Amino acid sequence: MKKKYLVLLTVILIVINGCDIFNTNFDDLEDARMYEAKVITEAPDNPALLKIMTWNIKFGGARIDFFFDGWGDEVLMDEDVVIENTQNIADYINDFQPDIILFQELDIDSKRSAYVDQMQYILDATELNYGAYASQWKADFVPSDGLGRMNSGNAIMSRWEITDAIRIALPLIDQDGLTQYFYLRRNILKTKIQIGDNELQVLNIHAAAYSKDGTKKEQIDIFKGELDDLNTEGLLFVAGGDFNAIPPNSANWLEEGFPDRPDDLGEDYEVEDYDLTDMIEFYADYHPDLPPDDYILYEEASDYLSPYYTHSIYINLPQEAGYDPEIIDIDWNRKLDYLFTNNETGWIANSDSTHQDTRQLSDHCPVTVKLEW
């Protein structure tokens, strides 16, 4: 009953006062939050190549089944769990040694992740030196299921100095006023990184997951427009993130039993149909981390166990505790995460990797690729 009164009071205050009492809103364009590692590790002045990574790290939640993912009923983590999960992510980064990382779903001040600043933690636990952060779910208090304070968003980390970083607001999903007030505010994180005498533009996006009104496509198109502007100016870019969209030549059988989501999943977590046109212009105009011909070879031939899928839902596998042989085993099941560049020669041939050995660290796996520099 108290919860209902709190929600009602919130509605009244928002409607009558028209004010941002829980600090959830952003300007259309504003500076990103800048970070620096406590100890700076020397980076090469003129590297021959750059290792680029994108990774949705699920706010250090590993494979815990949270209620807002639509799978379980977990809400909050203990600090030791968050630290362990975030350290495991940092350890994996140290093993691969990327030069630049695009993160999605990284928490800096959230009750659900015990208020651990994962941005600062990862910088201090790796050889990455500089970071920029753009919040996309921020509220002093979320009056729902004990969530409380929330600050989660997109981040870019680099071995070299980030000289400029801005947050570009993206359109919101069409929702009722109360839901929209506390809901995610998607954005583009746009940065400039100084590498020796040269400058690289790096852009990061996490597009809407549960849009049913075309908002996801609108967000993706705006991102494409930012890249087109940079390309017209003759500026070299690397861009990517979690698009929540599949490649143009993918299998798309959402309504015909594609092994993507359980039958009893609530309607709040249903995705907009995976339109095969969402990513066409990116593939047509720029260089993707994975050539489309390589991708399509595996889907049907491997019974939807492609080595290029980056998103996973089920974790019911024979080698794991709690395995249920009555449940169909589904591991990685969609490619949603990408990297693109306008470099004339593209990425270094055969340098792409989809790191599916990280399935216990997040519901997305990192994608990496190398750029000749």
Given for the second form:
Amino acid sequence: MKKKYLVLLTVILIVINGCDIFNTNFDDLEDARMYEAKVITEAPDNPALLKIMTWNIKFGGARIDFFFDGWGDEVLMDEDVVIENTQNIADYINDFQPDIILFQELDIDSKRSAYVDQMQYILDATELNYGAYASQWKADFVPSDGLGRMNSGNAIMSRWEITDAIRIALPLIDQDGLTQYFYLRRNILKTKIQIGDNELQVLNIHAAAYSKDGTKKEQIDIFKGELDDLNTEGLLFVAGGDFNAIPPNSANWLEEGFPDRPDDLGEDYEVEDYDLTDMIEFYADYHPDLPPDDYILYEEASDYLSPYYTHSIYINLPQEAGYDPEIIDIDWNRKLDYLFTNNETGWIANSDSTHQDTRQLSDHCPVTVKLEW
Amino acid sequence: MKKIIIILVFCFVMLSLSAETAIWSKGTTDVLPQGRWEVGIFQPLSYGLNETTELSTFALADFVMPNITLKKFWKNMEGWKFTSKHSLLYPSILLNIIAKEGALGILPDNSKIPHIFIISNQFMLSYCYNEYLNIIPKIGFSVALVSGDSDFPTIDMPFVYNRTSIYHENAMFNVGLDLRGNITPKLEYLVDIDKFIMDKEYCEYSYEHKAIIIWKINRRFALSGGYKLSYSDYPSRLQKSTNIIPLIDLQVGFK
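Switch from the form predicted on its own to the form predicted together with the partner chain and print that structure.
Below is the entire complex, every chain and molecule, led by the chain shown above.
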């Protein structure tokens, strides 16, 4: 009898997968969705330098306690909240004036973010003119936790025209068929940007956060392979994103050691133990935004208080609302976001910044660095 | 007031003077013969109460979504048959069940579901051009009576949004046209198109079209198959999607 039900379930899954009723699937290689600001702001033909930023903006969710954080119960935001949070992100961008931004977790058509198209919103609210978007979580309806329609992904925005943009599919986490059908589909967003007479390759990744089967490393390796191919061809690139991996010389790296994991955090949100080798080849072959010697200086001197950490999922500081004095103070506690280049002379020395003053805007902070052009 | 009631009763009596029954008559202006039961996997359990009245309910759904529909044949006027359908539905129990964390959590766990009563009224005319073609225009409206604290989102799912947006909008209108007829004595076709007018503020519309073949095997069994297509507005500005689903059903009849 059990066998019968298994066969029936398998047939249903095959039919569902084959039909793609909820439009969740992608081809291995697809054109990215292109955007343009309503008003184009003139960009210099030959800038002296390029300011590059990478930022996981948590779909404009700021510091709202969502159900997937492990302790919150929010699922859907109201439109005015999303607009306010997205405008705050745009304001920060306008203050720093980056030329190119790599975004992760940007929503264009999700119920959780009140269907605000954050791609168009940010383009229209900043001096960035062009955008390319590659969805990493798309479904007409996610029948779980009240999420509903979802379209969230990676994006690249630039002051100059993006002449080519493709979405490269990455391997999926090993899950049961039904969960996988509705789950995130990680990708690399690969673009070409024409700046004056020269072309810059810009690549963006958001690697798996909750894989326990080595998929994250596989995704990171594929990204590295893309960079190696460009490097072999002699093409200049800027690449980065949220790797969900820590630097190879991290002192704090054991999962149970991170002071932001509530006791009742569900299994689904447990990350695999960080591996110090995840990023080692990037550091060996290309120029990171932050030299490893600078990174380790603070981590060794002051446990979990480095100015270079880019992520925390939970805040418990005396100045924050809802502060609990019974719990250890928690702030940024790991670096997961990076920028790399194969430029011969690397980034402009000491031009990197980890913008921890954006604590209220997302659970990641932006990382910026400058490139001589 | 008395006059109005008398006129209404008179009209109802005049209209009820004729009867038109048929088996496997779901979606037509005919009602089931008195005493006959019909039920399908995806069709309601229907019962011919008398020669002009049919009662139906989605029996399995009754535990979580009590519902009942009365279908009344009124009049055959020179080839035009007139029938109306009146339904009462209470979806609040089901909405509370699907407001949950995890898989099948269609609504957020923190949703506040009020008491919702949906009253739907459909009016259908049918004109028999010949045995191969029946033309059935229809029009209807639904109202939602809502009581209690309400804080839950719309269900923006194809084929569902247009039927559930009324929980927030309180009223919905629909118009449609069915074409139906025999292919052979045992095979019947049905092609229809419906328009739902959902949101008065944003003028949201939803269109549905279906085409099915009904095989009336005998008085006991009927098998139907085809497709249903939806083209709909949603709260999302980027979404105006077309979705298609297969339709298949086995119906069983008694008496």
